[in-house]
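Below you'll find only one chain, the form predicted alone, shown as structure tokens.
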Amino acid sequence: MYENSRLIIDSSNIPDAGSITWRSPSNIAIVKYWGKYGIQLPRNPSLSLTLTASCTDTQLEYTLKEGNLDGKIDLDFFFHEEENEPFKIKIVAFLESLLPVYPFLKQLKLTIRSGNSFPHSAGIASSASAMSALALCLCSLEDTLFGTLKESAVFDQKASYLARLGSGSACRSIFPYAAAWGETSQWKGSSNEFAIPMENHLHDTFKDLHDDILIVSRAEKTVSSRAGHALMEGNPFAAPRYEQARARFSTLLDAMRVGDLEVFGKIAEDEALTLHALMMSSNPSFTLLRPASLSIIEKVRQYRADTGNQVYFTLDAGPNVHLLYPGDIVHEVRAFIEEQLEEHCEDGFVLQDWVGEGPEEI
């Protein structure tokens, strides 16, 4: 889609050093995208929340190589200020599967650092903060060298495009508030090739969602989530499991232009469940969720039905469970977290998140 043989540096007037950070939050998907085909292309669309605590900041540094070039990618990479050579790897291959968008980087000596603000590996999605952060450092950089991302609107779709080639649900954290990612007739405009921003459209009350993210454990996952994507394809249930996310969009979309929180709520709940089910009917199956993980949701369960506070649970493919609800009843929330859900958390611990104005270069 962005392929440019032409985007090749012309040391004659172009810097010959610099360096580009980002700030790029996790999101949490509402509905879910779970199954693909293709480079990173989803087997249905999929409608996330973008957060703002759940962040990865990501430096990218350059130089111009000297003398021949040999069209390599030419990286160091340190992650929370250490070398990481899995995820160096990781990232050259993706750097490398860059190279007909931008040939350009076989002529740079590049460094990055990384770090997040969360746990990495444990189903707060940090690959799409990390993946995402990336993605926006280098088209910061390709508008840096040639000038061609002046517009936004173009900046912040070729972002989210790269952005999914690194991991799917990445290209759904370039956008404020709310982001929907995969073809639907639903939405004119909407592709599998990156994310569209939904903030337009959306009713104020999903403007000012909290999401206390409890950290059930901090363990990196035993099945990652490429691992899982793949086990659908010979899940049984794989076929009927896309129709029925694609009626949840439909379904969520309109609650979300209303502000119809229990419509919302219902869906989030039914999607970490279904989503998790996928997981143990796969074949080989296996189960990301842990006990603690279960006597939460039973005890949101619980309080809901005894408050009538509207507050919901989701997760995403680990143990962490995400609670979602309104801001204006947060002091009363945070008192049940702290009084009958810590308890469940790794150390008590809990992140304090919330629906958020995406990334910011810093």
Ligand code: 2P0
The other form holds:
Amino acid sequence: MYENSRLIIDSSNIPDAGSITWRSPSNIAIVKYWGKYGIQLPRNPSLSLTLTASCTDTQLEYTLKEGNLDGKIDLDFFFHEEENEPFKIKIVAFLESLLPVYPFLKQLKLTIRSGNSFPHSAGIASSASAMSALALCLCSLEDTLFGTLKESAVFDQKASYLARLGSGSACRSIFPYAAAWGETSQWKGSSNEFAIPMENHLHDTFKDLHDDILIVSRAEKTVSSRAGHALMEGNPFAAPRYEQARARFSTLLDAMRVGDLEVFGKIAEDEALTLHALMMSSNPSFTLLRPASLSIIEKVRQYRADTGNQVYFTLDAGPNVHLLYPGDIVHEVRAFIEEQLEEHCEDGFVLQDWVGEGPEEI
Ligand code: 2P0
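The form predicted alone done, now the form predicted in complex with the ligand:
To see the whole picture, the full complex is given below, headed by that same chain.
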């Protein structure tokens, strides 16, 4: 939808060398995206909270290529200051796929330096923060070269679109506090191509949520998200699942508008378990949950029953457990984590995060 052969550098707009840097966070889905078609087009709408501490900083340096314009992407890539060939190959493929949108990329020599705020081996997905940070850099570059993305809503939509092409869930990281992605009759302007901001439809309760991530395992996943999505195509529960996600999306929107933490928490937990049930019912089946994940879940349920404190769990496509709770009980919940949950975490590792304002150019 953004193909544009006019975005090309000619004698009238030769750029000076320059550099752009964005910090972009990860996000945690409450209604999950699991199942896709085409190039990261979702089978159902999803809704996420934008995190803060788990983020990627990406710097994009550019200068005009000299001499041989061979039509190829010319990229040097550094991850945490070191050259990283596997990441570089992925990014070159991504940038090549963007040439119909950004033909000028083949006219530039690019250097990308990227790094995550969390340890590389933390067992946390970084594709959402990494691909959104890169997409934001590319949109800033477009605007620097052509002045075509001055309006922030236009800029954000294109950044979300580009991020999605890199990794589906990344399209939701562009927006502050919360974002929705996927076409739904519930929401005018919703799209499978990009996410939309939900900040203005959010009760203040949800702007002050914590998300402490209990790192059960730092090991690399045995089945990638890409493979997991693909297995939904043969899953006998796929069709009812997509219906269920639509219904939960609608209920969640209402709960988030009025500040109903209990309904929110029930959907968050049901979605987490549904996601993993879908993995277990794929063919071949797979399990990413670990015994420690289940121990944590049981203790969270017991703690909630004992104290009445509104602490809810959710899961990503991995064994680590996210604890969602409002800011006014942070001290009690941190004590609970320390006393009862850290023992289930690899080296007692807990990553403290919270809902926040989204990406920033730095
Ligand atoms: C989500 N996840 O909504 C779901 C729930 C993980 C669990 O989207 O193939 O890395 O790049 O589109 O976005 C993780 O999958 O997959 C994911 P691709 P992605 O956040």
